[in-house]
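Here you get one chain, nothing else, as structure tokens; it is the form predicted on its own.
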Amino acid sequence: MDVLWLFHIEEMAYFMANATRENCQDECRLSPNRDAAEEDLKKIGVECTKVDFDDANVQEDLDRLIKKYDMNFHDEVHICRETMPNFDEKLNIFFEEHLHDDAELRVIKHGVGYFDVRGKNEQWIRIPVRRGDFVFLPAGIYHRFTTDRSEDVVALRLFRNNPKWTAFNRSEDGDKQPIREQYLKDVSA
């Protein structure tokens, strides 16, 4: 399986309206809606594709993604009020605008969520994700995540090295991180 850019119409990324902690689990579309084109995501280094969990060869497809992105570790997280201690606190942390010094790779196995990424002009682009969606966010990109109102997402997380997950919040020290400078150079080239 080659990684392709695929979005079903109902799952297409779009430029979003302002989202607060109170409404972030809603679609938060602009009115009128403004879809984000594949080119908008490519310009900021974001890649998306599909994984068919109903295909008998799904593990081969996952292995190809793991190899393509040179990932060596993975785990699974269940973001759900019933299974995640301190659920509200965790969801607030996920929704705080932040970056990492490693790429973020996710495959959604169950549920619906939203990855928000900063576009070229600082506008938020919302990427709705559901079962089978794969998202690659480059190191240094500002982003955030939330579930939809069902509050039940299972995601496979892929890591290059042993899972370490340090977030640098934009409001604190994100802009000072060397990976942010590198990311900005990469996307402006």
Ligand SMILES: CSCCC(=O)C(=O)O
Contents of the next structure:
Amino acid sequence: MDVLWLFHIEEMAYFMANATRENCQDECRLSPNRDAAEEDLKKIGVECTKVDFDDANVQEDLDRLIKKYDMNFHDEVHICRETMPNFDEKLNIFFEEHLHDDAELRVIKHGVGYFDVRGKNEQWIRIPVRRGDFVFLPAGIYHRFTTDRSEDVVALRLFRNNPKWTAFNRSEDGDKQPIREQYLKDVSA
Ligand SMILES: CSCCC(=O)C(=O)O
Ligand SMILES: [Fe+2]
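Form predicted in complex with the named molecule, following the form predicted on its own:
Full assembly next; the chain just shown is listed first.
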């Protein structure tokens, strides 16, 4: 079965209302709601697709993604209170606006979460993700993540070479990273 190249995932991404650490696990939609078109994601280098974990051939689809994005390592992270030490602190770290100097590729195996990405003109776009959703965030994009209120997400993390998870927070040193300048050039081209 082919990877379903749907740029819009099961639940459309949307432009967000302001979110705080207290309400961020709710949907945080604008009123009236304003969906984000696939073009809004494409413009900032974000790609979304889906795999079907209930399909016997899902590994072929995952291998295709690994090859397409030239990833050679993956691990699995379970974000939940029971198994993640310092859960609240980790969730705060994930929800702190940050960038990486590597691309961030995640495939959700279980649960519901939200990837928030900075759109053009700095608006936040929320990408709801659930089982089977794949998200590619380019190196240098400001983003954040949270689970929904169930606080139970299992995600495959795809990496090029050894798993490196270094976040540069916007409030600290994100803008100083060379990758940030490169990203801004890439998306303005
Ligand atoms: C779903 S994995 C947690 C989010 C994350 O790895 C990140 O934002 O860097
Ligand atoms: Fe991240």
